[in-house]
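As structure tokens, one chain now follows by itself in the form predicted alone.
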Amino acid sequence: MTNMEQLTVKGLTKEYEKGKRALKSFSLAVPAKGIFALIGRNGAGKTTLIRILSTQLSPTSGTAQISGLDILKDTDALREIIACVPQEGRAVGWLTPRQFLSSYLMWRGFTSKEANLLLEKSLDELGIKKYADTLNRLLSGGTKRKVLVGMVMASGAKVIFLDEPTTGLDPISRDELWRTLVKLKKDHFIFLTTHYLEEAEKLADKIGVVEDGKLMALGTMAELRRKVKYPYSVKILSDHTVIKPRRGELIKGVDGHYQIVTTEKEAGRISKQLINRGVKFSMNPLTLDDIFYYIVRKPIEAENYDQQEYY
């Protein structure tokens, strides 16, 4: 593989006041197609990664390629080719969807006529085309997100960054962004940013776990699977009950709950032992959640999307 079709990452290191780094001599090198999930709780520094590739910050040290192009050295170039929806990013509620995309395509460098044929092409392909005229302070959050995602569609951009796109939206709203994800990766390189795992699970070719600013993990379901060694997973979520596996891995999480990873017969004698202490448990085969957890021994957190507020 060429530089031309890869990101590399080489030793980027973000420190900001009073020492506190975001990254620590993070590096990474993954194919530029498809979607890249990047993976990490809170905190762990995925949005300081992704400003620092889509040229918004600048790193304390190293450096990083994306298709040849340098992000520090060819910033101008590199900004023709990329497109970046963050994490607090919001369609301008007193315009309407329309209008919007027709401001940041013009911003962009597009014609008047040209950004009207892209963003155009760009509703219609996300099926929101029937709001191109309704106030996005009006639309659903899904619908918001999908306004977003229309704006770096229509752009003609190849490199797209996401920063927790569904952060705040419903199972429905995410459900329906997966499925536009799918169909633009297959034009696109998507680095996507998250903590919905099973978004990372169902959407990414690749998939990269970060903990306090360090590439902990790297891989695809497949390889990721394998640092686990064992299939199954059984977590002990009512107490801190301790029982040991005859074949396997305890692994104890910073929050004092267990989980053990094992075959399937084994969590199944695992399984009745803690049915009879009447003690509350989970099992099942590995998901990308239980991978998480035995790689950065910390749970991801949960959300509540019913307790989010919608712009």
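These numbers were taken from a predicted model, which means no experiment stands behind them. Numbering follows the first chain given and starts at 1. Each form is matched to the other, and the largest set of C-alpha atoms that superpose within 1.5 Å is called the rigid core. Compared with the form predicted together with its partner chain:
- Relative to the superposed core, residue 13 shifts its CA atom by less than 2 Å between these two forms.
- Superposition of the core reveals a Cα shift of 2 Å or more for residue 274 between these two forms.
- Relative to the superposed rigid core, residue 231 undergoes a CA displacement of at least 2 Å between these two forms.
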Given for the second form:
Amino acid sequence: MTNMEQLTVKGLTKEYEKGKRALKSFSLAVPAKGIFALIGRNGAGKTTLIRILSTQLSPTSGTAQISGLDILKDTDALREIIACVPQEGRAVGWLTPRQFLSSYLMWRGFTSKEANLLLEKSLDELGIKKYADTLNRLLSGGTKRKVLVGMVMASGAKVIFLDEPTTGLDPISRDELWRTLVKLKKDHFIFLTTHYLEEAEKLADKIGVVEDGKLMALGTMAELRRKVKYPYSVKILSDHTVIKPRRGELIKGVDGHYQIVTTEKEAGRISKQLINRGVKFSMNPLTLDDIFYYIVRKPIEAENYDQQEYY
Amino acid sequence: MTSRSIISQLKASIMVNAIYAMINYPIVLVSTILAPFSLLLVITFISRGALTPIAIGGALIMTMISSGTSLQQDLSHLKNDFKVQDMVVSSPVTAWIYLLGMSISELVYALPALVVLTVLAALYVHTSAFGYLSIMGVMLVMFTFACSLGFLLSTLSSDVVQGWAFSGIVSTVLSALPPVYYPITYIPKPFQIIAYLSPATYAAQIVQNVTGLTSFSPTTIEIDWVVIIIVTIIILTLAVKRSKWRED
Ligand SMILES: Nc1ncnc2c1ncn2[C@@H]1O[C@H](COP(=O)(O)OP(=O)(O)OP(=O)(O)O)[C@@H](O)[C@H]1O
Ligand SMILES: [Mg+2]
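Now that we've seen the form predicted alone, could you pull up the form predicted together with its partner chain?
What follows is the whole complex; the chain from before opens it.
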């Protein structure tokens, strides 16, 4: 595989203030096609990474290439093919979606005629044509978000950065947006961030988990699942009962109840014990949230970018 | 970028920041026409018309300077409250085309006021063709100066409150301090020295000299030109070098 189809991040470090690093020599290599989802907790460094990759922010050290274009050396060429919806981006309040999209497209160099054709298609696609002539400030939060996604969709940019595109969307709107993104990924590379593994699992071809400025895990959802040593969870539902597992880990939840993550076999053994003692419990395979929790608490060797093989 | 797309890019800024604002909120038009007239009227009434030509010249300069202040506020607003600058940075438009478009949008915004002031100038300011050219030259230099300063400050400010603080300081230095609407001789000597700290004072002297109501030596006027041009070049250079398009 050539560089042309890759996103390669090499040792990116961002130090906003002396001694406080938001990214710590962050490296990553993924195919620059389909959807890549970056997942991580508040303050993990997702926005910092997106802003550096989309040429809005200078890194303190390190660099990255997207489809062979360097974020620092080939800035102009890169800006021709990227588009970004910032985390706190909003459609300008005193404009209507139609006016806003048309202006954005004209900023990108389209004539107003071309812009109008492109924006109609994209408003249609997102099902927000009925709001096209309402002032943005009067639209609901979710619709405003969709306007921004429509904006980058209409641009025809090959590489699209979306920083938390579904935050604030109701389940139906979120589902609609997911469908749109899945369609869009056929001929685009979408780099998105999210807090939800569920979203990453539904959409992404590859998932990166970032915590404290470092890549903790990288792979498909199935690969991430396999990284988890203990795939089963036994949750003890009565207070005051604790069982020490032979294998696995004991975690105290926020509700005060104990949870044991362990192997399938050990989960079976513990369940029997609990049944015998008449203690209420539940046993499940790990949920996506459990997996996320597991990954960000325990660093998994992040793969070295140049040893990765795709396809 | 082809010239066709550069024109589109300029047009985008003008549409967002002037045309659509006026179309969607017509009240904006009233405010832009009224803005330069408050002091013009005050000076006209107080001087019983004697200082009207100077005040008209002053209003023309102030309209240019306010364009820069508005530019700073509008750019900060788009950058900090809507993250439009982030969207625009991650796109083919360059900082300079964006800035040029936004600056022109401020002129478009000020157009209604400029039209009225031009009519008034034609009626009340009696001078030669060279005089009118001088006024236009001063306006152009002050516009460049104010827009460069506005752009520089907007890229440096990271939130609204900081932006207000910048524009508050700038408008005191550029519009409250200097004797733009009346002759500098009206201010007490020690304060004249302070007034000369503001480039607007030098601009005002050139325009006041043109109106013929106050006269300065040719050397003074030459110095005035040199000062406003040099200050403008410095600020423009700073804007080119120090403004943050890609943030650090
Ligand atoms: N402009 C800034 N100046 C100083 N520190 C910053 C700045 N922006 C972000 N940080 C810090 O860098 C770290 C990473 O922030 P970042 O916004 O990248 O996180 P995030 O993963 O996007 O979080 P969230 O999920 O909350 O959006 C945080 O500790 C944050 O406080
Ligand atoms: Mg973020």
